[in-house]
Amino acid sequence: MDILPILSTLRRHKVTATLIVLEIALTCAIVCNAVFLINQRLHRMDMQSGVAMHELVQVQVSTIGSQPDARARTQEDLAALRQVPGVQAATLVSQVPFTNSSWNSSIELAPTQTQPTLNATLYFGEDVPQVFGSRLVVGRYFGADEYVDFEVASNNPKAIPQSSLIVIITRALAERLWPGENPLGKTIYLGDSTPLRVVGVVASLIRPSLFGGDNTAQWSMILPLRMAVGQGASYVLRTAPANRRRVIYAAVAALKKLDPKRVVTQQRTLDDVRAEFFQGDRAMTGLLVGVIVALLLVTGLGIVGLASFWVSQRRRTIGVRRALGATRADILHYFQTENFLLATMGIAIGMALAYGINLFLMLHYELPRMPWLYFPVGAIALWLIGQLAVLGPALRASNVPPVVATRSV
């Protein structure tokens, strides 16, 4: 079809055509970035935890008054918890994944470094990787004789035996520190220059608060330190997924029986912890989906309204064309082509605007660059919506009889 008559018509309706082009451009820019942000949120919510999420429960208690026998009380608690029917393993850990706080430390590769290489999370607790279900990919777990009490290590790091200056790290952290090398036997230095020898590597273990962003989410370490009640730690129990609720109630009852004065501050599954942690991401995803639907609906209605207005304004022109031999298909294709040209102009402007918005988000919110694939996908979507929106008015235009059109002059 010759587009010159269409372009000539659009030049006579510059304001209306410009408005619809700008509407399509704005929709294209916002929708492309919104879809990209949704994908980022979904990817974030789907990140690997490195633990047996569906098998773990957390019970955290707070004891009134001082605890001079904290170590003995911890061992008594763990013995009682391990006797709860359905409990496969139990330990006291410094933190659990997907919380809003975490223990972190800077890491150096040499004791003389003036600036740290990176920052990583520290997990403490006896048999943490075994209870968590973190898969060992190389090396070994800690031996029972290698654990040191947390209070001893924190009060006098020099009192830690040489055999206990060891660490288990994640594969992502190992690859970041020694790309392509075998990490076993290598030494890292914590913020106070404490040397730690790598004895094991687990596949993954998420940082509790995702400190440092998603790119550093798997930079975690496990130290052979035993925790005691009263140090802000949590009991973590592993059981079959179907037994989790029952195990929580039984575990709380067992702890209360040992000390009725204790207050249970947390009793939940790790699935609940994860759901609460990503609540904001789910809300943002829902909001962005709503924005996309609203924008596409408004744009579609705008195209319908514009096309309907032009059909009513061009009844005489349509009638003349029909009288000169134009078929219904010709009229239909005319309006579809006209809309396609407007959509194409809007999409071209919208893509440039979408790229600019993405650069702004990269600069101010540390988002990655939007892949080029989003641009053609957004263009195709708007072309399809435009053609569907104009179809109704175009069909009405193609059904205008030549006689009716000429008599309406």
Contents of the next structure:
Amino acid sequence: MDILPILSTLRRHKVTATLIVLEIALTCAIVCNAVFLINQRLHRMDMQSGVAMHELVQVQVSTIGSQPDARARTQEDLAALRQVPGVQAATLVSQVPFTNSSWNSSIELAPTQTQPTLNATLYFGEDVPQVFGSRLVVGRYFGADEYVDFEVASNNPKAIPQSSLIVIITRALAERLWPGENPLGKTIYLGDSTPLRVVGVVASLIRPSLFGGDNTAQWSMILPLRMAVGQGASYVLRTAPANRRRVIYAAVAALKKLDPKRVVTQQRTLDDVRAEFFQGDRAMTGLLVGVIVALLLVTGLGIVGLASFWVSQRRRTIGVRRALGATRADILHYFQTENFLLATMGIAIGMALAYGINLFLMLHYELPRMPWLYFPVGAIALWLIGQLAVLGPALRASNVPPVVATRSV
Amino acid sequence: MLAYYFDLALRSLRRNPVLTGLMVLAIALGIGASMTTLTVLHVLSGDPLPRRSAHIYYPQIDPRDMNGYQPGGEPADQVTWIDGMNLLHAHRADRQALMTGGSVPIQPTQANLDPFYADARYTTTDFFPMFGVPFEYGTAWTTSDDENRARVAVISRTLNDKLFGGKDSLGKTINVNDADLRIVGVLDAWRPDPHFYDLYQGTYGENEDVFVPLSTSRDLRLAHNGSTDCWGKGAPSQDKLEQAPCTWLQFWVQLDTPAQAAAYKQFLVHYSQEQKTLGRFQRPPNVRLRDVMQWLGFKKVVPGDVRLQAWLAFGFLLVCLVNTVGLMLAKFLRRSGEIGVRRALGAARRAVFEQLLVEAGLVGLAGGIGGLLLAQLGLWLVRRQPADYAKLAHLDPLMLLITFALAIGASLLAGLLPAWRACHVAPALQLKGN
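With the form predicted alone in hand, show me what the form predicted together with the partner chain looks like.
Entire complex below, previous chain first.
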């Protein structure tokens, strides 16, 4: 197919051609970025938690009035919870992943440091990594004799024995603090200069709240502090995925039986907590998909409209060409090629625009640079939409009979 | 003349129902999407205290130690108990209130209601007049109640409905964390959005149901919720927060004139200097005095996603407009012959131009109506979202007006170029062609 005649025709319809090119360019740019955003969100929703997500449930109870012997109450509760059929492990933990509520501390690598190295989450509770199912990479878990009561530790930090000033950290945190080194035996200092010796490293354990940005999501530590009810702590139970609902129900009943005056403030599976945490991302993904569909639809319909106008405007010319020996296929290909040329021009401009929009988003929304892989996505989508949209009008054009050439109007 | 143009436009639009339909659909989709996101943005960035917000300020000082100090950094977001009390008792503003949030267990006396948790605010008496909180029954507690840790409470209308069937409950008691508090006031409907005075309790969340004097809340050991930021040897045990080097309270003041605000800022600097001399503060004085809207802007309360959605919708509207320009051009140029005849019969270029613009405006009007329906559908979808701001997404009269202005404005804009091109059609050429 010779494209020179097409180009010379287009030059005579500059305004309309420009409009089509512009529309394709804008659509292409937005679609590229929207697909990139969708992928970012999907990736975020796939974030690693480091815990046995489908096997955990959270039950949080609060006592009305003061709790006289919180420690004994907790031990009694845990004993009852471990008796619940289906419960494989149970503990009281200071916070639960994806609940947006967390204990955090700044960390230093030397006690004399004036600027903290970073801010990380502190998990407290007995056997937290074991119950959560956080895999140990090197080192060890805490021994039963190493735990100290949270109340004792927070009221009088000096009372903590040397042997309990230890910590388990995530692999990501270890890599960030001592890149390429063996973290075992190294010491970190909390904001108040409390030294903690690293005794174990877990593969992954997400922070409950991502206020520091997603790239700090894995900066977690576990301390050998035994929690007592109150202070926002929750019971976390591990069970087979199929038993979760039943276990929640039975656990709440068991806790209520021990003290009917209590109020259950949370009872849910960790999968539910996670789903709630990412609900915004899910909604945004749906919206972006909607926008892409609507954009392609509008652009497609626009091309149909303009192509139809062109075809009706050029009926005479088409008739003359047919009379001079052009086949139906020739006419069809003419309009298809014309659309392909316009789409290509639009896509070329759209790529530049897409890059510009990405720069803008990087500046205002902390998005990474768009990998070049996304550019062909928009291109292919628009070529396809263009060809699909022009097919109808082009077929109509190819059906113009040669006899039209002989009519005056 | 306008009526005649109107008639002509209607006839012309009816002649190509498909093309007309495409244009109306494009505008309706673009307007619908834009208005949905714009309404959400408008609602979320609204003023929580209309007419008052400019006089309500959030003083910030920096009581932290030198660890992590960076010159030019922001001061602490909240205040410590000691500073909050000092500033409160200094009475340098027209009104001032110290506060924090919490969650309290309530044991209803009614047998049919189980104990439940309610959001609570622990504050001082000026909270109510300063923020213009309306009362259905009773009033705020008094300054002496604040001083004497009085066992009193103000409850929300919702809680009054739940516990007392909406009847006047003044003088009755409510059991909060095992203590009986006398109800001195019942609020009327009040829900400032965003929840500006304490953004740690959910930016667009429901309001608190129970209001208790701050001193009483400490006496009753009511649990404090929200952010607690400690430094040094901070041991954030709930019972010892008064002495701890931790910021966990919000302090708000009312200053009626700019001069007073300037003077108050000076006072904050002097206070910081004085505390540094006393050895309590270590950092050089670093104060801020933002009013409500500045504070909300600084805390970036409007979710980034909502802004992103608005950008996206306007990008979409732009595509729809370019699309409409193209279609209108096709439509107007197709009538070149008719325009040529009209021009040859003596119609001025201006008259043709006006007539074509009326046609464009009509498309815009139809698109606006379609857009409005789509926006209502879009907002209905937004309201079904689980986000805490979702319920607020409603079209108000202002946004309704903007919808039509935007739709007609956009379609007139889209009609300008096509109409201009069409009215420059050379009459002789068209007549010859026919």
